[in-house]
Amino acid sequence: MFETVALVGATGAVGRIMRQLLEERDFPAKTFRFLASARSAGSTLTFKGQEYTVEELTKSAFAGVDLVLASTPDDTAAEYLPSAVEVGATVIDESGYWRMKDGVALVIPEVNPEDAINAKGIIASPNCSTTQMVMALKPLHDAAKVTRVIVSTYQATSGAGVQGTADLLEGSRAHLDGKVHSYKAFKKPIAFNAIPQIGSEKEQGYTSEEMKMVYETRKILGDENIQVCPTCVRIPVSNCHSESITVETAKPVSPEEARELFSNFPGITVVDDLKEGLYPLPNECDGRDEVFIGRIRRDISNPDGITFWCVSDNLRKGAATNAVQIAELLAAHRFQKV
């Protein structure tokens, strides 16, 4: 058990899923304590029945606790956890600034587990649209060794902040008005449209969202061979990412197969029955915090490549789920020592 847990963020969309979730697997820790900007600092949250007071995020805030989980922009991560380290705490972060950090763990539980317990300092937890995808390599990689991916996300706006949510609905009423709304998230309208770019343009014309998903993939699978060919597009859905995925493999894997790896590995749920209308949808998975695969295929193109449709919770699996399923795993590594 841990003595004192602080959750960083807590009154932000995944810090808010975070406490929820902590709350409901009733996460073991004498201690909890709620963080975040000066902003809300001051305002009250109801945890296990109790109140608390939100306390203001500051390097000096951390004193006597010994595991921090974190859901903030990159620079406050940047300027702010080192501070938690420095007392002695384990920090599990949701932001992208430590992931590919030397030193740093990037763990997906179901995956990596023994690089969260190895780690020391800061846990990264990886990018939405990596962990979906990860989760779904992982038993073909382990199974027929995967060499090449190709994928195409259709990202919901949830990924974007609250702000990208709020620009899907009033995008949308105002465009259905006849109305011109102003977007504050997106730099493109995202009502009835799909928006090619998500994240700044880096190497080669790929963006940093797309680059997260080549990285992150061959530091969690631990195979720098691993060649990923991304392409992350923002779609007018309100929660959970989707995504296309080809995947080539050392030796070939068949439909049923692939079906029989997907369904015994943990996380993952199989929605696939083309002929009775059966597969994986965004409305239909959110809340949950699988990731579900369906149109299970052999890639007709390449006789060692397999394709399949996979749907996750962005906020849950993608982030907050992902990033307490570290925590408890910590805590059950803590327990077995004891």
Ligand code: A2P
Second form
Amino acid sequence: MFETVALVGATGAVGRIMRQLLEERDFPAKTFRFLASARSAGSTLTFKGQEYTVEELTKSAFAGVDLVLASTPDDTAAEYLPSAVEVGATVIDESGYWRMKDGVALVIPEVNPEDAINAKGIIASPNCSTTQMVMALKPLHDAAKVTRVIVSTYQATSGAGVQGTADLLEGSRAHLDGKVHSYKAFKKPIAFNAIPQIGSEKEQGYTSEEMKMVYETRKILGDENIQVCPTCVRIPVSNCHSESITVETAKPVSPEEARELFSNFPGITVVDDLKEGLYPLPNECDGRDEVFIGRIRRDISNPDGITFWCVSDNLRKGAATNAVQIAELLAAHRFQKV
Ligand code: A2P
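Please supply the coordinates for the form predicted together with the ligand, as a counterpart to the form predicted on its own shown previously.
First the chain shown before, then all remaining chains and molecules of the complex.
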């Protein structure tokens, strides 16, 4: 088992769930440490029935640590995580900073586990909207080679951290009371709205969140030829991202074949019966670790296309669960037993 696991960003929206998962899944480590910013240092949290003091993240905080699980803003990950690698720790990072760097593995355990096993230093966990989409693409890619993807996302406020959900709740209350809420996590009001911008402006009129879906998908699937056209939208749902995904494949895939491929893939649950009104809903996927797929049908505009609806808990499989699964994969590989 690991000697000492450090959870960095332990007080954040994802960090809290990582803590819960490490506890629930009885992660194999002798000692756990919890780190966050100076703002939270000295506060206490409970883990496995024991009280722990949150420590301040500093460059010298990693002595004796052999595994780091981190979920912080990008600049924090950039500044502090190399210090953990320097003392020999394996780092699993949820931030966006390291994902596309050369030599950094970008891993979804069900899709490219070998990249985690062969990795040195930092292993990145993908962006939440990429992870659920690539989980769905992988069985299609293996069976029929994905060539093109058109995706629109409907993303929850929890993706913007603890403050994102506070903004949704407080903004909604203020809106109903006829008051003005001053939003902190969003540049536009999210209550009773839909915001077609997540992240900053990048190339050709696409946003940073959208370009993550383009580049990360290619890196994880190891195929630079996959074309992805994304539109990322923030909606007033507190948790779970939804995506409308249309896929073109080199070899045609029927909806029946797609349903079969999805059903047989680990980590995917198919919920698909339109007649009965059955399809994945964000409020029903909340707190679950799987990727849910429904509304599977032919793309009626394209004989080589299929289209479907995909929902997943962005804090779990989109972030904390994926990171903890990577850690479990390493534990199983190194210690032969989780
Ligand atoms: P803190 O709670 O002390 O601010 P969120 O999901 O809310 O965005 O959480 C981000 C996590 O990253 C929190 O645990 C937060 O700690 C931590 N964090 C943010 N900035 C820093 C920093 N400069 N140094 C260390 N941890 C940070």
